[in-house]
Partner chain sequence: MTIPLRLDSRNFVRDELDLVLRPVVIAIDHVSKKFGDLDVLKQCSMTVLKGEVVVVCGPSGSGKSTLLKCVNGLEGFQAGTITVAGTSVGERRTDLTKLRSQIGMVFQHFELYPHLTVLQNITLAPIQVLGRTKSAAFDKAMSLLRRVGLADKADCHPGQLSGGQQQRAAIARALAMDPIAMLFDEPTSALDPETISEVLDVMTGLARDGMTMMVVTHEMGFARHVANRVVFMDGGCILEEAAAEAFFAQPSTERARSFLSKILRQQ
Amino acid sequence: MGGIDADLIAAVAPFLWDGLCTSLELLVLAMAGGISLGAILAVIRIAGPKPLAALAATYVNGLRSIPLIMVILWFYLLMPLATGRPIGAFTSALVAFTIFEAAYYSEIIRAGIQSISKQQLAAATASGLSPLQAYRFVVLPQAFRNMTPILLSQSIALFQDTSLVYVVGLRDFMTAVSVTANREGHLVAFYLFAALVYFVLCSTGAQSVQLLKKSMVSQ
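For the form predicted on its own, what structure does this chain take on its own?
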């Protein structure tokens, strides 16, 4: 019931490191997929045909109304029934995180796009670019620059949410900590260590976002 035992942590460090690498890999891939899908949804909602815009809005609002853990379980349990074969814990978790986080990234990106003057879009189309090209080459680069700090803040929350993959048996960092804590019989020590790791990584990320905001304001 004591504090963190450095020797005990060091003895199982490779096992915990593998779990942390899984969490970080899931974070990076889900960020890339979520931001890409979120950008498509945002553009559709702003400039797409009304039926597609309504469909995208339904997607975003629907996903934002469902707990993430339910989405993870749905993909892990239902996709094998639809495909006829298991898709694996990591793949199901990645797909679930991507489509779930896309709903949140979409709202951030939509706000970023709307912060860009409509005159720039009009000037781009007047110069011969198609609306899609105008968004791709003129609007989105500026919008992403403005919303980068918010996207990174959402990604910090995404990293914290990766601990939910325990429900599908994926050995992420938190699952590795839990398994080791129960095996070694030192629950307090390992959970304190896990809290410290999450605190250091998330606070470092938050401080980096604040520095980025200040540098963007000063430019």
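Positions refer to the first chain, counted from 1. The term rigid core refers to the maximal set of C-alpha atoms that superpose within 1.5 Å between the two forms. These numbers were taken from a predicted model, which means no experiment stands behind them. Compared with the form predicted in complex with its partner chain:
- Once both forms are overlaid on the rigid core, the distance between the two CA positions of C21 between the two forms is under 2 angstroms.
- Once both forms are overlaid on the rigid core, the distance between the two CA positions of A11 between the two forms is 2 angstroms or more.
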Given for the second form:
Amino acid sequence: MGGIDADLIAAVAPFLWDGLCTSLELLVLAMAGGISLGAILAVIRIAGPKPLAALAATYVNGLRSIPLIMVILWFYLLMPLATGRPIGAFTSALVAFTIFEAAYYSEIIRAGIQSISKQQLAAATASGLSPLQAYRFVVLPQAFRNMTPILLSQSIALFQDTSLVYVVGLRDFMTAVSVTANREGHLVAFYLFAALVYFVLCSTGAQSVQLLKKSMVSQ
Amino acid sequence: MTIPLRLDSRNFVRDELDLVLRPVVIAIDHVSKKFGDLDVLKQCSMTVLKGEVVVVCGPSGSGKSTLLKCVNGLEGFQAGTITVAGTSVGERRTDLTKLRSQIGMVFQHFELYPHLTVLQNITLAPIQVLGRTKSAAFDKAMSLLRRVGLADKADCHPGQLSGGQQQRAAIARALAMDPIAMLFDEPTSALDPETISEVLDVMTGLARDGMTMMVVTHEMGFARHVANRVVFMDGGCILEEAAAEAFFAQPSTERARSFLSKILRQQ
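Same protein, different state: after the form predicted on its own, show the form predicted in complex with its partner chain.
Next comes the full complex, and the chain you just saw is listed first.
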């Protein structure tokens, strides 16, 4: 077992890079899916018919009461039974993240919509806009503006959570580091490196959110 | 219904005939509304004729804003009927969205859309609801902004304007839909005293141009000089409906007298 040198770094870099790309891909797709599904759930809870709203509330509260790692594992184990064939670790993890994060995103979006004064909706409908148009052109743009910083903060947490996919054997960044560390030795060095990468990415993200918040206040 | 008299007019008979022959734009007939056990409106009846300015006044909590909001269906009511240009507001089959597009409304707190520019505030409904082209909506908006004295603020966001400017922009936004009538819900109550007159001037100009207006306000100067008729409300009831001059010269109820003496002392 040699020291850490340029050859070793060059040899493991592509493998780690692939892992990081998997993590980021999972993040972006789960964000898109989670925010979309979350928005639908939020609108159902605010404006939908009562039974549907109650169902959406149960979904949100239910998912927020179980650990993410269980959802990831269950999906991986149950999906093949439901569909009759294996769907692969990536797809199953992506679906699990989407339906789990949607519960959290929907609460953020619901609070964002409710932060817009009812009088804005009244003004929009009084001008002849249909309720749908009033939400689309007046309420939602303001609501999304207000909630963007919180949605991004939640997404930073989501990025950290992607490391949980090791339970289904998906090669994300954390798993790639772990595999490399065990194969090459230098456990401490590799895990420190992993911590450093997560730290840099997440703190940069958090800083950007702060800057965004400031620029929104000054506008 | 009392026939509005314009005693100051030299063409007294012709004006009176003209008013009698005018079509009714807003007809409120025995409207009652409850919030739980509370009677907010009790058997309210009044009309607004085409080209007429009717001021609704009364102490706060008298139900005047609620009555105004019933006219375009922002508030529901349990009994009675309201018809606007022949369309029944309370009826289930009524297309409220379409009806609202024909009635302009101005709110106490302006309610401009803060994420859009003044110009976009004014063109949103004409483009989305009436299907006007961008350039037609733009031209109309600019001419309205000139009319309310805000042509240089077209590209500002509402947050950059004073209260009086925001309210004038809100009036322009309502006018952009070519409404058959305008509803004003305490349009000057949230304004600094020095900017009230600029909004009242715009409203007076509108009245002179023949706009049909129902105005909830405490501005008794506007009521006296611009309104054709005054409706006085208290405790959810319409207690008086009279020509503006008659109302100010000799209110017929004690409550209207005490209201007037209080409010005129303040102003």
